[in-house]
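Take a look at this single chain, the form predicted on its own, given in structure tokens.
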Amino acid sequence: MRKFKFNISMSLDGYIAGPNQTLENPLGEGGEQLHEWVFPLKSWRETHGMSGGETGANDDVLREMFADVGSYIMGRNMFGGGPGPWRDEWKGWWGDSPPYHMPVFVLTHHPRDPLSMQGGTTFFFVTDGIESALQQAKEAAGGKDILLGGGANVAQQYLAAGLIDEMDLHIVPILLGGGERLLENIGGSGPKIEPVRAIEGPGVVHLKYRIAKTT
């Protein structure tokens, strides 16, 4: 493995999802504002199966994100389907074509077996806690980077835990008010980050940290 990265959109006050997120609203009020930046990308685009779009900062920011990662690790709530034991019936937010294309590792508290999906994604349900995540996507990533998506819960652990090494943080200039905060629950001081870059797009700026190794 070369790096775990995270990254996410967040407000100016500091929410990945709006007030009173709900199964049909899992982003919450006012949550999808998070996320424009992304829509209407080139790259975002060729990963769901479309052509066209715009090029540019944000386009460039996507693209390096995505390049070269090997696996992908989320939390239950980004998978979706409600708290609890599984529905046979739900695969996902993404359709029968997640835009993943690789295998894709799932905290949860409740067993499943493994998802495969069209265009190469499959899912795998663990439940055995955050480092066993770790140590199977990186030995499914084949030596390259394992990514980190939602949601805040499993970010935050994984901040905790010091093994995370890169985050970038999208911040859309909209003020949500409520909701689910990232950069909490960490525990401490936190880890010790380090700027790296900051980058304006279009209706975004794109901060990058690297997270500092204790020894």
Contents of the next structure:
There are 2 protein chains.
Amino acid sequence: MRKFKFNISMSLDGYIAGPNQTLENPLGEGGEQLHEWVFPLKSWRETHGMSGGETGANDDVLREMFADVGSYIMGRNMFGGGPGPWRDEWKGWWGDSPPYHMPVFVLTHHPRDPLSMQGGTTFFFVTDGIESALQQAKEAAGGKDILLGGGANVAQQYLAAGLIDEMDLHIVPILLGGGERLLENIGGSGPKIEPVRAIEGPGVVHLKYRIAKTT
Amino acid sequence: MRKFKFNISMSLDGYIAGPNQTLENPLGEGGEQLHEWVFPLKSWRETHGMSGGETGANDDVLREMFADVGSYIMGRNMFGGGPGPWRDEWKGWWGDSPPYHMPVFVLTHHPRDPLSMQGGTTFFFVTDGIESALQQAKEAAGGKDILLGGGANVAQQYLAAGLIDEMDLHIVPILLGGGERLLENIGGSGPKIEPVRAIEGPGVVHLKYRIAKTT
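Return the structure block for the form predicted in complex with another copy of the chain; the form predicted on its own was the one displayed.
Let's see the whole complex now, leading with the same chain.
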């Protein structure tokens, strides 16, 4: 069955970005350590057009994450671009050929025409909220899964609305001591969270949970 | 080699107690859910003088946790008793025969004579700080490990001082949305944290880390 999956790297103290985030450094101080486990992996290198790389538990988890995904949703900070007049020139953090190779729906308040990149990625800018973005992403996914990336704010909105089916937290053994927390502002008793599995990789533990709306 | 081990149950959003903690309800609202995985276990029942109970991954983890432990350290809130004139009558939350069966060092600002309970537990009240408590606990442990329980404040002090060797976090899949957070107020870049293992049990994931002082 088609799933709406959420996947993010989080420090042991619950942050998905470090302190003092800026437009130039959206991961904040020390936040880049959250993603270091990804870069050596074979599947990461493949989506970036490189050969070689590590296999093993981390690679399996990342490969599975993208295996049957037909579209992607992200928040405006993850896409980047800032508030200035040059924001309509911004093409994301990933160069001319982003690693998504699928339709990507960017939640923003700033309307903009779709942006087609090399390698099959097209960015669509959605200004009418999370439910509309999910609906458009489902239609674009053609029966496959939909994957949600960061940032915290967008994830919190989807979790609070009970719309996410599955959540993968990649727990990195660092303390950032400040920054952007993932699991707050969700409200009430939050969604029902059932553990699915825990997988150990070098330098990271992958915790998968099934999420259900509290009724 | 003798180790100073720390072990605590934590919600997925990082709390070891829920919101609105009181002296009568030190776990706060919803906080009792953090410990529900423990009560059915065979090894928990044994230390409380009961037979039967569940075996399996959770039981193995709990059994290992106490297997080679010679003394225990806890904060004043975990011992309980409040600030009133009756505090010298308080004998802890555990009745006449506490489940520790070893010397327990309680960090407090209130001096008090040692309190010998049934079943081998003696509470010692330490007023001169965390290093003194650890030193006394080491001497009392007779070559065995020392185990640290809650609360957050005491654990944060020991983590910040780089004195803990091993940390077991039992991650319970609930969001408490407020309360007492474990991994904050540790300061600087904190200690160096190396993953040791992840074990899945029913309703809880056990993450063990090796802790080293940042040099």
